[in-house]
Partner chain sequence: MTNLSDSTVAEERDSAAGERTNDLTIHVATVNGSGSQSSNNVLMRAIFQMGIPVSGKNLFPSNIAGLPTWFTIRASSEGWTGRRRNVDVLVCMNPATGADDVKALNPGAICIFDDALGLEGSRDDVTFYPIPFSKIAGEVTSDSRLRKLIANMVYVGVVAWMIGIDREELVSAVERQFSGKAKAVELNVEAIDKGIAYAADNLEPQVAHRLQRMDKTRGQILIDGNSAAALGAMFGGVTVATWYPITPSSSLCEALIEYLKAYRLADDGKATFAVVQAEDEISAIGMVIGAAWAGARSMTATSGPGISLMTEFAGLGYFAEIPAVVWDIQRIGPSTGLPTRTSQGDLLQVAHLSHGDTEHIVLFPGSVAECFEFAMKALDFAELFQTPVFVLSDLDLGMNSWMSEPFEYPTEPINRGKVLTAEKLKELGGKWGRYLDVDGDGIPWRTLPGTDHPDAAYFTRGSGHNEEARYTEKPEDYVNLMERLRKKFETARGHVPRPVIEREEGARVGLIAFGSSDVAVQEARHVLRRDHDLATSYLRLRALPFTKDLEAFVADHDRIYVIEQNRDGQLRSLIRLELKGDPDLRSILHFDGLPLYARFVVESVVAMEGEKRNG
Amino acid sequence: MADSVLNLTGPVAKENRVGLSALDYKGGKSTLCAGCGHDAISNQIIRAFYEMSVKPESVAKFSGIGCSSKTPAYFMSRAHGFNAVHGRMPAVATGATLANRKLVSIGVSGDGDSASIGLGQLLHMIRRNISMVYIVENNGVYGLTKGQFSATADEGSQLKNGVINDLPPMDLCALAITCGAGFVARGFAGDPKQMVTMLKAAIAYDGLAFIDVISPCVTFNNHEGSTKSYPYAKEHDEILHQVGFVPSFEPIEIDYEPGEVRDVSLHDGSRVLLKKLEEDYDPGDANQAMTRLHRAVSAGQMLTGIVYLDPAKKSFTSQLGIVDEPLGTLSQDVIRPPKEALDQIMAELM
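In the form predicted alone, what does the structure of this chain look like on its own?
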């Protein structure tokens, strides 16, 4: 097997809670361009799953088509994986997640895969609140087909060949909130600390955790005139709040000043700590989240952080009352009602 691009910055423990090293979470060798934001995100995914002590064998990776959708091959080789056709990853992931609710599911898609051909599938996955981490690696262009504008390209942004985008962009975070998502965040591939923290919170969330990540395409969209480049993102990054996360298995130690922190408990006992940078911002208010997103667009800002969080929202698997055991392991006695039960149903309908 080829070597992984595993490159975790900062101190890393030799072993996590389940006795694995960071190397146990590596994948194959990346074939993306040197400096691609997608590789940075892959490393942040590795770090988040390693530090959350999630066994790779319990993870299911899903993707569609595009540069972003190649990346699940670059992390957690021991995990399950399915590379679906263009824009059809949500349907495949929905079926797999419902068939085995014990799997920790993660989907990696791109702005072309999710915001264009797969938009219909994505919206229905959001409204159903399927339990998975859904990452859009958003670079504003179709990098695999020479850099045409995607549906998330900002109006007025410019391609390398000088073409100006004259269509309005689609804000995927605003769209996710509108469709009922309970966890909506935006990150930047060049901010690993914030990304890893948000990923950990997303892993702990019971429902669809939607993360739109600005991930510069160094080949086709990292020039002057681009609004998805490294220089533009660093200059216009508007951090909504500082994000802290305490997993359920760690002792609670908070170093924030009292009165400045919004402490949100998730279903498994984990806690998300949001230190306010804006006095009146409430991440539990969907209307305020929409207003703040629109205001950032008007100001030419790239808003990052957990934009909206509803810890009480029920996942689709919980609503359906799906059993813990994988459906494929259930015996015929369990999944096939006896003749007496069918007779009773028919009698009640007569």
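Switch from the form predicted alone to the form predicted together with its partner chain and give that structure.
Single chain only below; no partners, no other molecules.
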């Protein structure tokens, strides 16, 4: 597997720009199975927020129900977390982002949570373009209920007990693009470097940043015959491009040949750098993204990288035209109109 990251991030600094150490971003002890892909993702979330110097107190973590949805307890204990009901995390996160638009929100979900019981909420959240990072830790099975197929299981994939899935999988990235997402990526839990870079870009993105991460279930879906196992994913990982990310506070000049790297500026001045690999892929073209995703399915590939990126999309909170201060803490004189207003309304009703 090729190194998927442009060489931009050096060794981890002892202290970030808000004076915190990586330890300040840690969470509780994981209760997931040893070697679970989800834990690898949690580690990259910690690293991304640390390196982006986002104060954990300004972060809100959301999840639904399932193994993946336990993970917000395992990173950034100093951030408020909300483990909602099965499949309904998008609504809760939507409400919270409306109440406090200054929160940096991250949601972690699974393929059962997002592709089955919560598919409707997920798609509507994408359609609204809620400003948050939304990660699906995708392993094709229900873990907590001990290994039933989910809606992202590949056709022909086999359970441990020999049952074969004969329904087609849902491609959440393709669905996200269809519903208007402006940031759609696919990662692999076994590729932490690519993961952390995409996460940092997702944090900087103002809008819904959707990341579908293939995260093998070591207990129920890591055997031969599974198409969401570590060996299968490693073998079939098709990297679209090397992903680089330059946060707004790091004016690093990159040394590259003109035309070799695609440079996309985000709202906050950060830049996403996508270094071409084997093909001329334009992540700003939704049609091409869809075509490429479909082609990957028929070729048995697992495409990773930023599949689609539209930096100009307006987030829901911007569209609503609400005040800059969090709605949740507005003072009484702002949220209760004066007596004259009631008098006027009453007079009109007489």
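Here the rigid core means the biggest group of C-alpha atoms that line up within 1.5 Å when the two forms are laid on top of each other. Because the structure is predicted, anything quoted here is derived from the model rather than measured. Residue numbers count along the first chain shown, from 1.
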Threshold 2 Å Cα movement between these two forms at L23, rigid core reference: no
Shift in Å of the C-alpha at V334 between these two forms after core superposition: 2.5
Q344: CA movement between these two forms [superposed on rigid core, Å]: 9.0
